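The chain that follows stands alone, in the form predicted alone, written as structure tokens.
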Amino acid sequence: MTNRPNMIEFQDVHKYYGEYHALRGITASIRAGEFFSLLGPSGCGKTTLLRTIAGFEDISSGAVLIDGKHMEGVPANKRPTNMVFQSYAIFPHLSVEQNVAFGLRRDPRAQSEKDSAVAEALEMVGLKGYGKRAAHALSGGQRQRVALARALILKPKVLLLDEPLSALDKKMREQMQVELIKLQRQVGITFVLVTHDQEEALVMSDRIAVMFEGEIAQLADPETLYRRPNSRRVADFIGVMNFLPARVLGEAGGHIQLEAAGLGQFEIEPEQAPGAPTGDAASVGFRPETLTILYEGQTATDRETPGTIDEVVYYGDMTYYDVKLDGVEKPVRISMRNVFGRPVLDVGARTRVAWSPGALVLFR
């Protein structure tokens, strides 16, 4: 994936509606054939730089420029995009295989031609027979389906998503996002998410582009991501972390030297620590699953440290402990697998929990 050329690149964009400046200075590319998310809350601008793609918004500052050509003056309908939208736009009044050859109605191709196009993209996304059927008849995730393969008929270069799943429950949500991982390295072009939905650009993605405020705050590829955030913003964004208060005493033999509450003193890698932070207050993160709940019998293999369950939640698979480590007023959240013959602890009681340096990331 590295090594495909770009599909899409963005060069020091910004976008104003009046005074407000929407896009600051948004510099990345897109490569060929990846599957991309633009993540982060409502209002941050990832729709907005979706738009400017499309060609449904222009930039008033910077270059996009889409399969190497400058996109400046060139009109929606001239790009070669398809955006599948939030609502889905299906025409309820036409069939399924009227809405698919929409696009086709200008193609100067035979209707045989039209015809076996339709079929193949309603084989495509999973709608094989279903083209004499009425739109309006359709479930949230068959229009979705519809809609696809309306934009795929055109064979776009890039096909933009705006929170396309948003309206579907959570199990067809769940269902649609692995037939698009699906459908995407079938047809291999490049897909441009846009969402809100932190653990949806963690399945889906092949890199992810932060937003916050019209800026990119972290691009990179979910795991890293996850396990290396490069702020706390982004770190508290992407699914749970927990925070720790934290003091940097020093460096020492290529080691940070670090205490934290409810931890102690221990020492980290450079590369866990982002934007090399050096003195006085800090905090660290880490993860839920990272820390352990140590039962009778069990030792550490790295650290532990004591603490009292505060909180339970039994969720089947898995229970979520909020723990207070002891010299610590807020409790931090540990998940754990509910294996066979793993008891599940009652509030108030005492525990030991195990957990790493390696773990662990620096934030100033």
The other form holds:
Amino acid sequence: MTNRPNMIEFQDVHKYYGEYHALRGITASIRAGEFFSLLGPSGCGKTTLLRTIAGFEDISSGAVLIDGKHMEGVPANKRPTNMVFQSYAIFPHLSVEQNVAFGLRRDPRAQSEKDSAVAEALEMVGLKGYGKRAAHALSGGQRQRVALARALILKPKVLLLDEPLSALDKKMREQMQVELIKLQRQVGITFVLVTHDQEEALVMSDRIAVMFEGEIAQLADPETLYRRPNSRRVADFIGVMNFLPARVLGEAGGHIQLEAAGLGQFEIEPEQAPGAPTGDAASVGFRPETLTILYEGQTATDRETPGTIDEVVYYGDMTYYDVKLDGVEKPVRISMRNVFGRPVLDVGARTRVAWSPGALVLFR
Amino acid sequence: MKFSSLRIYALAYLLFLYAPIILLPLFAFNDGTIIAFPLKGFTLQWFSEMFANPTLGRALRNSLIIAVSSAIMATTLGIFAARAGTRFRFPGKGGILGLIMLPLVLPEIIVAVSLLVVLLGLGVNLSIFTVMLGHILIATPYAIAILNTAFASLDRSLEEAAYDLGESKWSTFRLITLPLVMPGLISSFLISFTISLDEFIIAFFLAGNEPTLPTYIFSQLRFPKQIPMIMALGTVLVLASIVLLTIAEYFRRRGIARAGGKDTGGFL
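Show the other one: the form predicted together with the partner chain, since we just had the form predicted alone.
Let's see the whole complex now, leading with the same chain.
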């Protein structure tokens, strides 16, 4: 994947709305055939950035390139991109077939060829036989599929998806996530997805750009983003992360020596500190699933720390424990899979928590 | 059944609204020139008199020409203004839209007199064309108000989607925007048409020697003999209005059903 050519390039892209600085120097590239996500809270500029690819927004300075060509002055209807809108934007006065065939109006091919292209596109999104239906009589998930078929029938170089799953219920959303991944692999087109749902981004993407306030905070593959977020903010936005105050004691033999509240002194590798912090004002972060509650007779493979159960939240397959480590006021969250024969602990119970320095991330 | 005061109020209200209109057909078919009870007998004389009257025919033709033209013009201008108002941001937008809507609250007689002064000053001869100008002026704000709602409820991404799929701005408007705001267009056309058809003051000032339906009716009220014929004319107009309104409502509901939208009220 890494040696593929770039499909989209942003070169120091700025966008102003009057005084408001919506995009603050975006430089990034999206590779051909990649499933790429723009992830961030509302108002971070992710949709604006997507719309600069589509041609719906002019940029104030910088450059956007698609497949090596400058897009300045190229209007949306002449760009090799197609978009799936958040509201789906299904034309309500047309049938499913007419919606999907809409982009073929200017296609010089014979009607019979267009018809078979429409049938093919409908089959691809699982709507075979729905062609004659009125578009407004479809369910949310079906509208979504029509929007996909309509955008993909033009065989764009890039498919842009603006929060396409946010209007669906949880079950439908999870099903469409899987279908979108399959569809993307099948057609091999570059997908650019905008979402505020970190789980959705992690599940679907090859790479993710996390955006805050018009800037890309981190651009990485989902695993790197989850395991090695480069700032507390990114860490906080993606999943749950526990933070404990820490102090950098120094470096020895290529390791960073630390002291963290409740955990004592230990060493970590330099790549566990992507933000390169120094001195007192640091903190260590770890995910709930990297800690383990030890039961009678179990011993930690690496390190262990005593604590008291402060809160128990039972989810059926999982139990979330808030545990106060001895000497730390703020409890840390630990997620434990509920295994047959293992009891759920009570609030107030004393326990031992196993952890490993290798699972930590050090932040400024 | 309990007769609450609200129920009585509602009945009185309906009676007040419709009693005069019910009297129209009653006296239109009454065999007598005096508009009073008791009724004398059944006749179609007033209707045949009405159809045979050449001035009335001319007034009707003038009124229809004026009403159709000014409804088309007001709706067309309304489309431009409503589209600009709902889609674009430009300096002075609030002020400009406010000024466009002002004739809505301006006394019609003021509009009529000032138009007359301007037209005479410019040396324009008074005709049905000058009445048309006046009617476009007063009907356009109503058209804009109706079309604003139609354009504002149109999802912007529908237009973007069509543009994104390779259509030009103009073909997007023709293929997507226009069909979806069509119920609004029909409403706007009918309201403007009705405003023009029964408008008296401007027609009275600006028509010159040409009669329109309202000015003709007014002129005939001086002759008691003509009143039953006016009643017959009124009956025909009421019938025509009901037919027109029913057709409009049919198209409006069909448009909404086709677009899968929710019915948020209309004429009927």
